[in-house]
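Below, in structure tokens: the form predicted alone, a single chain.
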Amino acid sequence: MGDPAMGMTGELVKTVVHTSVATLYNNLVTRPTGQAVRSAIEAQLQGGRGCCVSVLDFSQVGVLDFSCADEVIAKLLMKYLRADRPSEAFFVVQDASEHHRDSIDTVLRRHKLLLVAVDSGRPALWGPAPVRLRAAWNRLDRMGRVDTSKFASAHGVNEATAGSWLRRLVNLRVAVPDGHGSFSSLPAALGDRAAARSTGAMTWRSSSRGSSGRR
């Protein structure tokens, strides 16, 4: 697969699509239900240009079984990890309960996928991330938008290593580049966009973030 960090230019996030996953069904059970929900999410993303973040709101979802989690989450993530993905879409899960997380985490581990989740303003990285990769993502999320040099200094590594970690996070679709040498976690990028444009699309901000690296 090509390196998305080298191909994306311009603003970090051009579009935010906020989707209530319970719009079609309150209880997400059976694989056909999951397929219908995923198709609806994909339809919302059609025709988008530039970097888009799709925020999947689980606040009104009752039951989520493994088959639906596989259809809605795993297959969606895998489609947009491919080199031939339809667009530069990234995904964030919002307000998923512990029950939802059990099902989601199971399919993430099964397919070796990572996903950004936010609950009550607290961002987290779900899925089977190695310890060092998870630490790098946490550092990036705390710093906000940051260039490789500042990230390297804060993380205690050389610039080559820092650049490798940041590009890996982008390729795993849990961070975004701005095309000019800076990177951001998805929650930080959304926070920047909401602050700059006051879109009202997001009701949360990534917490415990200092000013280091913020433009």
Given for the second form:
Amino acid sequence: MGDPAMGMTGELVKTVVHTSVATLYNNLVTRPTGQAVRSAIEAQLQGGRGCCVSVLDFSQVGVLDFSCADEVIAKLLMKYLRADRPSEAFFVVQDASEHHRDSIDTVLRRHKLLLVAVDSGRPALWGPAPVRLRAAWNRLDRMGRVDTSKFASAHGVNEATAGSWLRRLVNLRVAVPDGHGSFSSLPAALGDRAAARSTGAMTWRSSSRGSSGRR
Amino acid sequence: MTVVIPVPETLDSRGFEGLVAGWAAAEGGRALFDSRHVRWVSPYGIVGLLAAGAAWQERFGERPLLQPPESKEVASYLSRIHFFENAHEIFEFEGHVRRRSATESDALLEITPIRSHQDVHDVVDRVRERAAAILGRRLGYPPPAVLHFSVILSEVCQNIVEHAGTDGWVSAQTYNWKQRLGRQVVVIAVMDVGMGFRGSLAREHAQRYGDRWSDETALEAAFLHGVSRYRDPGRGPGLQGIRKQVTRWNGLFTIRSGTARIAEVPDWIEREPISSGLPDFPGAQIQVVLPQVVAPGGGG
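Structure of the form predicted together with its partner chain, given the form predicted alone:
Below is the entire complex, every chain and molecule, led by the chain shown above.
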């Protein structure tokens, strides 16, 4: 189902698991199907240490109904938002169509969840984010890895406010902290990792932005 | 004693109400559903006839009789859409009918029993090619509409598996709705004769409503507020999602359950958004009507 690429360098992201969510079924309909797909994704994340990003590839998915989107996406996000989450996993949706987005967005709104999506290299924040929080995420995503002070200055707020925004984005699992006061959006963190390894594994990121603005 | 239940000549959603009125008024005995004079059927009406037969059996424990339509055209159509194949599990027949037509149906989806999640998968897999042809070429919908249509189909069918507590049926067909709309429409009909919305939601929600708990309030709770019988907060987005999509396409979406009916009503039809005091009928009867897209300037 997936292709774990283990990383042991000092990147923000230690592991990237690329998962084609259509391996079990092409049409993702019904709750039992969603539960099976979610279980398969979770199995791939078992035993992982450090920050792991699971890239959920929707390019082969046909129909995605609301029930299945709830089981695959919403329940997965909620489990890994909890304090007792099994591991430090983050999720990014890749190559989802407008139709998939409709179904996913419906369940994100129902549960008040946020999710990072990347389509043709363009990162976006899905879900019911308040305007200012969305603006903060967009800025963080543009800046790459950044500390609170730089983010505060770029965003025109004081450091305390900037820190609060960044922590909130981390708590919502759409940004990653490096543990030394810097933060990165999920796509930027993946871009960093790809650039550091020069493997081209995350070309969607580097092809869209280049490496300028990255530390 | 045999109770004759006349099946209206025009067996559409209005005809179904006439059928239900006869069904509800009967007080038991051997039922004979007399459909000899049926001249026209919609997916909702014909699935409704199966539901009425099944509900009779459930209510009185006796297999009803069915007199098939005399019109060869109607009988042939019913064979093609697998009506008789499904009806043989519910009715005893007066006279011989061909269970299945030798000719292919042009229905979007023939009458199909829904008993499990796998049936829902099969329906979605099966309907895709035909939906692309019908929605795209005949009704003018853009290509992604096929996927949205499949979601609607999947969610309404899952309603049976998840909530009815019994089996049900689905059918979809396109036809020219000249009188009401002057355009082609695609109609999805999904029915069961299970516990209905009031029964399904009662354990979790009836207490909150107190004396106001009824078929009407149960439908409102599910249709307008997205509540579910399950405590899982993720349950319930299906109907909301269907409403949103049907509204986007200027379609009609109705659910009848027990003595009430609720609807998302487009501008091209006169209908109350909510009706109560209808003849009591078990389960849930869902109809989605999607009209042909009118190109700017009025063309079809």
